[in-house]
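This document starts with one chain, in the form predicted on its own, laid out as C-alpha cells.
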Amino acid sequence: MTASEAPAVEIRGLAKHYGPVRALDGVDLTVEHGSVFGFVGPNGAGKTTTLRVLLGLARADAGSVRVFGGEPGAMRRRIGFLPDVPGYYSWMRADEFLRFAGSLFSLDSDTLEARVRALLDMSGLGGVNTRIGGYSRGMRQRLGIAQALINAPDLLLLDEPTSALDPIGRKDVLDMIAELRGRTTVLFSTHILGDVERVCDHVAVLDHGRIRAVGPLDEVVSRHAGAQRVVVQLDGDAGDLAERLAGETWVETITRALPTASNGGDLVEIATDDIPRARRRLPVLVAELGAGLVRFEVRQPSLEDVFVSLVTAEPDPGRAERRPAESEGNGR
C-alpha cells in the first residue's frame, strides 16, 4: 500500500505506560479518509494519550502509529488540532488570532486572508469585533475549530470539542464538524454519546486503554447492544404486570420506573430477543390485568446501550489497569 492509499490513521499494537500504569494497552485503530470518527470512552480511558501520540507530543512505548502512511512528526502540516481547553490571547479579535495561527504555517498573504474570511463565516464569527476575552465558551470552541482548520488539514483531531458547552454551543460545534464530512477526516474524542450518534459514521469505544468495539456506527450498535427493549407505560401501578412478566420465558430482564411528572404513569422496560412475541403477548397481559395501556414502544438499541454494556463488563485477566486521572494530564 502506497502512502497516497494509506488510511488517514493506522495504529497497531499501541502501548503507553506511565510508570507501572498502562495508559494504552495494545490499541489497534484505523481511520479511513473522509470519515467523521468518534473516539469514545470514560474519563481516564486513554483518549487524550492516543491523540498526543498521533500528534507526536508523546512517545509510544510499543506499537506503530502512521498518519497518511508516514510518521506523525513528518505529517504535522497535514494535521489540525483542537485541545479540550484551547488557549488564546484574550486581547486579540478572531481575525487577528486566525492570521497569527496562519503565519505559523508560512501561508502567503492572499491565501491566508481568503482562509480567514472563509473560516470566520463557517464558524459564525464573521463581523464579530469583540475581543476573544469576551467570548462565551461556545464561541471559543468554534474559533478553536477555525484555528485548527487554518492550514487546510487533511486530518482534524478534536479533544472533547463539546465538553462543558450549553445546548446551543454544542449544536454550533457539531454543525461545523458535520460540514467537514468528506472533505477533511475528523477524529474527535468525547464521552458525550449523543454527539457521536449525531455526526459520526464510525466509532471506537476505548476503555482501560483497550479498544472494546470499533467499526461503522450502526454495525457497532447492532453487534454489541444485545437484546432489544420494549417500553410499556400503564395508566396506573405496573407491579402486577412486572410480576406476570417474570414468569414469561421470552423475557430476559425487567426494569420498572416509577411515575414522574413527565411520564405520568408506571413504566416497564423489557429486554427480549423475541419482539414479535412481545407485540402479541404484552397487550394480552395488560388487558387481563384490567389496566390501561398508555404507551407501547419498541426502543431501538443505542450507542449508550453498547457503551454501558462494554465499560461495565467484568475486566479480562491482564486488562489494562485504570490509571489515576492526572496521568493523562487532563483526566481524559
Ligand code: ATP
Given for the second form:
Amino acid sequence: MTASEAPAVEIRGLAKHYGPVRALDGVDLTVEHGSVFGFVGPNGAGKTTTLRVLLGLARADAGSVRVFGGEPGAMRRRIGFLPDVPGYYSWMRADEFLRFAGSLFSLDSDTLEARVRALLDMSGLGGVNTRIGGYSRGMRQRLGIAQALINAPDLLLLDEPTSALDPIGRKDVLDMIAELRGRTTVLFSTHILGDVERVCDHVAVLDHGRIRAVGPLDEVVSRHAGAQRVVVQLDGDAGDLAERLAGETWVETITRALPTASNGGDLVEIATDDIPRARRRLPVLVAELGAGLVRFEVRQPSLEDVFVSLVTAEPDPGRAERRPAESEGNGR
Ligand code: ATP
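Can you now output the form predicted together with the ligand? The one shown was the form predicted on its own.
Let us now look at the entire complex, which starts with that chain.
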C-alpha cells in the first residue's frame, strides 16, 4: 500500500500517561480519506491528547500513529490544526493574519494571495475591516479555521471548534466544516453531540482514554443506542405513572422531564425493547390513574443515547436504574 492509499489517520494501541493519569489507554482509530469525523468524549476523555500525538506535539508511551501512512512529524505540512484556545494577534486584520500564517509555509506570493482571498470568502470575513481584537468568538473561530487551511492541508484537525459559540456562531462554523466534505479530511473533537449529528459521517466515542464505539454515525447509533424509547405526555402530573412503570417488567429505564415552557412538564421517557407491549399497556396504566394521554411517541435513537449508555455505564452510586429519574428534559 502506498502512502497516498493509506488512511488519513491510523492509530493502533495508543497509550499515554501523565504521571498516575492514564490519558490514553490503548486507542485504535482509523479515519478514512474524505470523511468528516467527530471525535466525542466527556471532559478529560483524552481527545486533546490524541490530537497532540497526531500533530507530533506529544509523544506516546506505546502504540503507533500514522498520518497518510507516514510519521506524523513528516506529514506536518499536510495537516492543518485549530487548537481549543487559539492565539491571535489582536491588532491585525483577517487578511494580514492569514498572510502571516501563510508566510510560515513559504508559499509563493501569487498562491498565498489566491488562498487568502478564497479563505476570506469562505469564512465570510472578506468585507470585514475590523481588527481581530474587535471580533466576536464566532468570527475568531471562522478565522481560526481559515488559518488552519492556509497550507491547503489534506487533513484538518479541530479541537472543540464550537464549544464556546452561540447558535449562530456554531452554525457558521459547522457550515464551514460541511463545505470541506470530500475535499479535506476533517477530524474534530467535541462534546456537543448535536454538532456531530449535523455534519459528521463518522464518529468515535472516547471515554477514559478508550474508544467505546467507532464507525459510520448511523451504524454507531443503531448498534449502541440500546433499547428503543417511548415518550409519554399526560395532561397532568406524571409522577404516579413513573411509579407504576417502575414495577413493569418490560420497562428498562424511566426518565422524567422537568417542566419547560415548551413541553409543559409531565413527560416520561421509557426505554424498552417491547414497543407492542408499551402500546397496549400504557393506555391502561394511564386510564387506571384517571389521567389523559396527550402524547405517545416512539422516538428515534440518537447519538446522545449512545453517549449516555456508553460513557456513564460504569457503576455510579448517584445513578439509579429502573427507578424514576429526574432530568432537565426538553420534551424531545
Ligand atoms: P477536555 O474536553 O476537557 O479538553 P480531553 O478529552 O481533551 O478533555 P485531555 O485534555 O486529553 O482530555 O486529558 C486527558 C487526561 O489527561 C485528563 O485527565 C487530563 O487531566 C490529563 N492531562 C492532559 N494533559 C496533561 C498534562 N500536560 N499534564 C498532566 N495531565 C494531563
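Numbering follows the first chain given and starts at 1. Whichever C-alpha set is largest while still superposing within 1.5 Å between the two forms counts as the rigid core. Bear in mind that the values here come from a model prediction, so they are computed numbers and not experimental data.
When two forms of a protein are overlaid on their rigid core, residues whose CA moves 2 Å or more are considered shifted, and Asp240 is one of them between these two forms.
When two forms of a protein are overlaid on their rigid core, residues whose CA moves 2 Å or more are considered shifted, and His33 is not one of them between these two forms.
Of the two rigid parts of this chain, the smaller turns against the larger by 19 degrees between these two forms, per C-alpha superposition.
On core superposition, Leu293 has its C-alpha offset by 3.7 angstrom between these two forms.
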